[in-house]
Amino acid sequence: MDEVDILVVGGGVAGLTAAAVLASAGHQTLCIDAAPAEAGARDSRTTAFLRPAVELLTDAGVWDRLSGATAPLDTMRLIDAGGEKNEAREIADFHAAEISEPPFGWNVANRDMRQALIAQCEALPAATLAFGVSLESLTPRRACQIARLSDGRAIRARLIVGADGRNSAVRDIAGIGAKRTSYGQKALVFTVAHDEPHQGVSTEIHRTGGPFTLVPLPDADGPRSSIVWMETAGEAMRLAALSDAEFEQALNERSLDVLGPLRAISPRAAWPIISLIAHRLTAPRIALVAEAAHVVPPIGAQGLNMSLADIAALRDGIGDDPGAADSLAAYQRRWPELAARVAGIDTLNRAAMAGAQPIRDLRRAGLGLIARARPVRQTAMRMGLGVRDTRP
């Protein structure tokens, strides 16, 4: 029977990050994923990696592999367009220079990040990757979990890290329940080209149905941005079915011309929007991270950044025996903060979806208050980054 310190179940961006981070900390780590290695090649999504996540990826030797594939995010711009007319009626700019050295973070295509993570894991002596392999069962023992894999192997691991997504097999096997909320929304994700430079500004426009977000990408034959367009499920599917010309017209109406005419240059992918919080983060010699532990709507670049914060907390809390009870108890103490963050993003998403005019007007008033009150604005930025308020 093979033995490892840590078995990571799930080979998406979060699982590969966990493998790279934990292996670089000296733990013998095996990462398995049921999908083939090339499964993420067509992923059209991008992720804004905020500074704490970038620090984690830098420590693990991953970030240096992304030279030329990142776009800095110096300013977060929120626009309320919830009036009777489809036009901006409140604009709030949040500048990274107010609270730290700019930028807030960098936007990276998921497929580029995945390639960098795989390359780094393959270069680490303590990391092993196994694609096309799934978890079939776990048998608990006092000093380990025995994992039986779909390739016939049995693995003795002192810690199982469940990084296998919102429908986590690890979570189910561990008997950990989860609260799941469906919003009846989908997000359309695609890439656009535009003539006006984005100047490092990520823009989130709120009207109804959910936010419409433009996130800078590295220039390639001109400025480009990634779009995440959240709508009710029915409206999202109607938009996805439009002809290219009809879709481009709807796209430019929704964007308020903030970057001039937009031209879609990638296929449209539709993703269902939910929130989820696991009832616990741990079981004996098991820790849940990322979407196995929590899922939030794509607002304020929170989702994957929360996931990487899980991995940082897990790394920092484990010692020579990574699955020891005291280490897992320390990690479990993260749960109240995560639950509060999931609840807060749930509230923001419901406000962004609002169709009733009085609620839209309250949303505008709240945005105006944050924009004009400097201490409130700075606190909101620190909370978004996931760092403590350290104002003098």
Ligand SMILES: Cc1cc2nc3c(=O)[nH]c(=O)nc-3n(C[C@H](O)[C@H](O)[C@H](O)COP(=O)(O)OP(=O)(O)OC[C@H]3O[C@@H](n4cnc5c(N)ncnc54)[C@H](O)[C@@H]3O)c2cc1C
Second form
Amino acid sequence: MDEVDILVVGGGVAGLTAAAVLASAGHQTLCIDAAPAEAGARDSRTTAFLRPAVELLTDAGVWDRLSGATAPLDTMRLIDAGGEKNEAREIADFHAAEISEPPFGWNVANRDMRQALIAQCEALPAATLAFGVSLESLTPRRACQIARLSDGRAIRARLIVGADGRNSAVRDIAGIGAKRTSYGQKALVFTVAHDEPHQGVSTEIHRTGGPFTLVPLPDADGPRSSIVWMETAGEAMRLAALSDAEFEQALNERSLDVLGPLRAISPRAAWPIISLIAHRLTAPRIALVAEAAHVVPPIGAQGLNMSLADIAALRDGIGDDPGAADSLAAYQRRWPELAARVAGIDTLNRAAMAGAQPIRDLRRAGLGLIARARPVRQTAMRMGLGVRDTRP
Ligand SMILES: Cc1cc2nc3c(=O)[nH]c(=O)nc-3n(C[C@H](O)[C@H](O)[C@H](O)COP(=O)(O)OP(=O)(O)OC[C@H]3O[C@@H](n4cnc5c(N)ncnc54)[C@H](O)[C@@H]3O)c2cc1C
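Switch over from the form predicted alone to the form predicted in complex with the ligand, please.
All chains and molecules follow, beginning with the one already shown.
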């Protein structure tokens, strides 16, 4: 039977990061993914990596592999357009320079990040990747878990990291329940080209159904941005089915012309929006990370950044025996903070979806308060960036 220190189940961006980080820390790590390696090329999403995530990826030797593929984010702009007319009625700018060195973070295409992660894992002697291989069962022992894989192998691992996404098999096998909330909402994701430069400004426009967010991408034959357009599921599917010309018209109405005319230059992908929090993060010799443990709507670039914080906590808390009970108990102590963050983003998402005019007006008033009161604004920024001490 093969033996490893750590078996990471799931090779999405989070699982591959866990493999690179834990192998860099010296643990023999095998990462398996049910899908073939090429499957990630279909992910058209981008991720805004905030500073703590970038530090983790730099330490693991991944960030330096991304040269030319990152777009800095210096300003986050929130626009409320929830009035009768489709126009901006409140604008709040959050400049990174107000609270720290700019930028806030960097936006990277998920497929570029996956490529960098796979290259780094292949270069690390302690990491092994196996695509097209899924977890079938786990048998607990005192000092390990025995994992049976779909390729017929049995692996003895001192720690299983469940990074197998929102429908996690590891979570189910460990008997850990989860609270799942569906919003009847979907996010359309695609890339646009535009003539006006984005100048490092990420813009979130609120009207109804959910935010419409433009996130800067590195220039390629001119400026480009990634769009995440959240709507009720029915409206999102209607938009997804429009002809190119009709879609471009709808897109330009919704964007309020903030970057001039937008041209869609990629297919549209629709992602269902849910939130989820697992009842626990651990079971004997098992730790859940990323979407296996928590899922949030894509607001304020939180999801994967929370996931990378899980991985940093795991790396920092484990010793020579990576699945030892005391290290897992320390990891479990992250749960209340994660649960609070999931609940907070749930509230923000419900406010962003609001169709009723009084709630839309309340949302505008809240944004106005944040825009004009410097201490409130700075506290909100620190909370958004995952800073623990949020005092202005
Ligand atoms: C529209 C949208 C925009 C987003 N934007 C941002 C952003 O700007 N910033 C941010 O921080 N986050 C963002 N997020 C969140 C982020 O994209 C996700 O958190 C992240 O992609 C999820 O990664 P994951 O690795 O946890 O899960 P997944 O990508 O779902 O990976 C799970 C992997 O596990 C594998 N798997 C499943 N079961 C098994 C099994 N039994 N055995 C082996 N393998 C298995 C699957 O094949 C899959 O590859 C966004 C999300 C969405 C939907």
